[in-house]
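There is one chain below, alone, in structure tokens, taken in the form predicted on its own.
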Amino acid sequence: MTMATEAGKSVHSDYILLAGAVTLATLGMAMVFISSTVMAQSQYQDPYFFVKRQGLYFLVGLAAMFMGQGVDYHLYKRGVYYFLLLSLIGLVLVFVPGIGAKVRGAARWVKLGPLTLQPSEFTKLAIVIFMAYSLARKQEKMKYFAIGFLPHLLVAGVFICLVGLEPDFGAALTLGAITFIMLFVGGTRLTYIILAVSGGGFMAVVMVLRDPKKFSRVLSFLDPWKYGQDVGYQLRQSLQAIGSGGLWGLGPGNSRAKLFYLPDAHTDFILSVFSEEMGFLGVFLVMALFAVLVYRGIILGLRAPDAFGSYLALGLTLLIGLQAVINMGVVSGILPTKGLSLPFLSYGGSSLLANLLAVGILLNISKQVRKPGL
């Protein structure tokens, strides 16, 4: 960064967290591109249907992330409410017949004419600027139970559930965590979380064991090799496509999983994919972007020049960076599968759209540093 101004605040955004954040997405649309051309040719009669797509929400995003880097942060408090309600009437609406569109039982999108939008993407922001919002102006009053911790958990668990309903619980989980982290940091007393967490993780153990689906999940997730033929497929796929690839892949263009081997290989998975064709060193050029993008957004949050302005930039960071280490935990078999993308990477235009956003708040945020050499 360049240096401060006379008045203390930066004269440029963050050139490293936009560098990292468009070359992910760059690096997104060729993965799109190698891996969908298959599927949507045998689909749609269209090798390319896919990566049009991807490329239109790419644009757009692009054109939200110079919009969020221009918006002074400051006036997303005056909407805060606005956003709230409307991220709660999108997650009803994917439930109302021709508004909501059930894909393989879920329904996580509305239809809105030619476009296709998933709002817990945006819920997902939404929650972030209330938190940040309400944690600033709560700052005095956080270790009680009643100001601090309860109306935020009431907020949040409104939008989780809904989330839950769809299902969408990879979406759920990281709401549920966003919210936590941010309430921690915010000066919540550990105590309410911990029992907050405890009664969610027994709840969430009950609906695995209550639910079949659910439940093979976490077998196929101990011994994907057991039920690989079954519903252990999806990762047995993906961990022969991620050993495939070895240090230094098989090269662009040639994956074997992207032959209808890996379902869907161009969205939840695609991390899959990409090590089979890059190697390891492609994967570990893919952790270290995120890495980057994460550290600046850290950094961010600590020289805000103001409570709002830290919490906000910490949520944000926290949505991208927890998005990404559990979609990597999941194609790794580290962590059972759920329906979770990676970051500017997966197929899907709401995800997109909404984390170029959040990268342009980030960059809105990084002009208004009051210390030199960010």
Contents of the next structure:
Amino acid sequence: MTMATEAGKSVHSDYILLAGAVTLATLGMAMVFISSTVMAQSQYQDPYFFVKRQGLYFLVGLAAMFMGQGVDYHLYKRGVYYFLLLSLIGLVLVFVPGIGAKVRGAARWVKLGPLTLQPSEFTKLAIVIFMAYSLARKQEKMKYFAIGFLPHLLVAGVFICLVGLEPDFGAALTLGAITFIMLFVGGTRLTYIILAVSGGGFMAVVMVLRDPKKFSRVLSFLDPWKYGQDVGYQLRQSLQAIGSGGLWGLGPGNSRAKLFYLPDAHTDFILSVFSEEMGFLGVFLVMALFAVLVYRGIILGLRAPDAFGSYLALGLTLLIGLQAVINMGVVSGILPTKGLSLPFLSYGGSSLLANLLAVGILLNISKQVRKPGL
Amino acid sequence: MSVKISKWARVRVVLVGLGLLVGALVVCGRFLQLQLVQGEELRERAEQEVWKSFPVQPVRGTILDCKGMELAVSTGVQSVVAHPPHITNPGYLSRELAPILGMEAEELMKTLTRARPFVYVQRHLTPEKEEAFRAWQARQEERRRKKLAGGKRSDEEWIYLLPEGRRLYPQQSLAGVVLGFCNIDEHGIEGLEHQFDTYLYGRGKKVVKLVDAQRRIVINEEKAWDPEVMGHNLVLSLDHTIQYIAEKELERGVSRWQAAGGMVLVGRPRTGEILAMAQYPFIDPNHYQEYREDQRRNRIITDAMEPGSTFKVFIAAAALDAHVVKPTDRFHCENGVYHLGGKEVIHDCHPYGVLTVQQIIQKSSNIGAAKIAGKLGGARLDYYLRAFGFGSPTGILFPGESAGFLKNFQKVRSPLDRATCAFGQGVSVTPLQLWMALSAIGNRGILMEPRLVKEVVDANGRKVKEYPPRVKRRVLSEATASQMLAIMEMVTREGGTARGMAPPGFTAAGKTGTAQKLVGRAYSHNKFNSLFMGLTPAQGPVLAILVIIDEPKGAVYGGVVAAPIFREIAAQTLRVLGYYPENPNPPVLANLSALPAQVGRQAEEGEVKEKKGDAGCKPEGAGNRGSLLQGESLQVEAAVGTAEHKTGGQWSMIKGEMKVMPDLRGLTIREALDVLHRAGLRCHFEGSGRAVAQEPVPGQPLGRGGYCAVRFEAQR
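What would you give as the form predicted together with its partner chain, now that the form predicted on its own is on the page?
After this comes the whole thing, all chains and molecules, with the earlier chain placed first.
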């Protein structure tokens, strides 16, 4: 650890990564503005209600990013269990009346004075750090079931269950996916993973079949036009919005979906509004920016000075890239509807804060890569 | 700890990256498919959802008089409407709104819970209520803001104001019965409003508006002034000033004689144009519900009545035209009692001995008229009366016209029927028919079509449809018509039944009538209609007026009751139309030799004429005559020296050959030259300014190629 820091500090952090992240976050501000003003005016008599808050978190997030860039990532190893404990407390607090805030039947928020935080977003960070720490430590022993697989499954399982209880299936799914992918990269036997995933898949099918609400959600995903008036309404609106955009889009500000037609237009479905106004070219730009982030992240995973750095870089990249792909899939109707935000772009302070912090950590890893020029 | 990850782990990292790449490519492909392949289809689906078409209320056209005065207009007014299926708490709304709308809460509750998608809560709010409602809406908005109710549309938004049109008659009862009225949906249900509803109503259209998911309008493409939805305007021949005169005098006459009602019809005989049509009691179409059905009806057109003695005119005209009698033919009037074989007896009010045809009309002898009818014979009687337009609708563009009733005198054998018909019993005519027939006499024997509507113009002022004066047929020869005018003039002269009833300064040709009203199947002995119909001036009339007073008390004779009303209306109307009495002194037939003594007075007269010009009352008679000529291709002779020629317009309009020396006084050199040139006269002018003297004197017969000298003087 000391060797790495002393001997081969790269001269600069990854500016391309930084530029990509800041561009995405700035674009996100514009998109929140575009998609939320009508709703904010109607609901809060202040068209800038969401923009102001998002702007505040953006500034805090930038600070967090620079902090993350400055703090040696090896320090996180020491705090890994504290992070897990804090996340656990946060995830429990959301259920405590008076502290937890319930919106539309989902207890996902913790009130801290005027601010509300979403512990699940920070839980993702904590899990990624924990996994990276654990994988890096166990290395060769990963192939053993009792050492390499079970403990991670148990620890992650607790958090996934807590998040699922809120309920926040989107976050639970992302957490699960990241855990398994990191286990896979860390060297766990593929058999265990396949068994666990198919077992989880079977349970998911059973749950879906037993719960009519989720069942109808799957149905609506399969045929949004047939169920377009009720369960498939949101997806139908999203598809209409995306399709209306065409190649060039309707132009900034001309979205119709945001006139209360599309629910969650400024959060989970913000990309629909964006693609309606900016067209395929706009969507392509967003995808390209994410691709840049993911590419730099994967490169970082390969070149990090040590195993912890590699796993950490991979986990954080997944946190951003995987979630973005899933969100885009949901919005365009190739994955079933889940409450899952689009990193950097969707309205949501905790998510933005967590993602910018993740970028900051990635930047710090990049600073410690020995080879110049990456 | 600082060991790097293994080779296989690196491979797996790359695999993860590739996995993400595959995911990204799939998503990218999906967006390509949605936006470029299915884009059009999806956009159409979306547009169907967000662009909703809304109806735009048509705006009803205006009704104008011939001077452009608005008689019926539409204004915007607000109505409260609601969508009951969306209202979750009607009880609360009812309690809130009941005092604002001045309704009972229960009643309001009933409206708001009706099983309809759309209801009118209250239509055509008064401005006070509209203001109160808007204030209530503002209060609700404030309350909602505090509650932060969010994007959902609340109850209050499902009850709102809807703009509608409301018909207003700014002149109130003026010509009310002619205009008719509209129901609350602005559809004409009576009068001209009904007749021309398709023109007036306008065309509603649909306008697409961008709405949000709560059906609130975001983009509104409705225009504040849209000629596309506006109905056409109706221009009437009525003149509001003359209509006012007619109504005022009618009302005065009715109250003077404590009558049950009355009617007046004023118009131009030459064109069949109606200038005023009044019926008492008046109705105010703004409050049409307050009147009985028979008061709302325009009885001048819809109801037939017995014409009484006025009918004698048409019998006499027929007999003259058929050359059965001459004006000077004498009839023995049996000293007031005429046994018509059997039991039937005809009486005269006053017993007369031998009367000429002219005197029979002048004194209104029933027996004389009956004898003329007898001499005329059934076939010709029938022919002429139908030619005058009796027994068939006049074709006026007005709902519910009655045809009146005329027996088939060709087939009727009974001499009594012919005889009673001669003084207007056993026939029924509408006042309009009577007026049209009267006008035919005043129009050189030509029956016109009635003209109440001049034209229909659209909102941009373009002509949509025109109703020019139209000739129906020739009824009498010109000579007969002229003879009849002379005979009828005697009615207003000394010894006539309407002595002194010509408007001051003018002559008038008329006929009185006193018709017993039919009560059941018998004639009433105390209920009469007093009639007077008249043309003025007697030669070349410009006005035809019919006055009917229903059940006058105290006096019943047309000459006493109706004729004074005629005189008042005629006198005032002539002035409105720009006709002024001739100099009360006999016309000065100035000789050039006698000039010095005359100059002063002549100049004065010139000044009077100048004033007339200044007042801007350009007589319209000439123009109308022009259009008439096209219809009938008559040669108008310059009726020189008559009232018509002096008052009746521009010289340049007079065509054809002069027969007598025209009156040049008051003309400029250019005008005089023009007139004399037409007359084919050589001339000698002296001085400048306006003509003050001439040789030969006006009215002197001329041959073509005569010689004339005129003296002009500058005006003082």
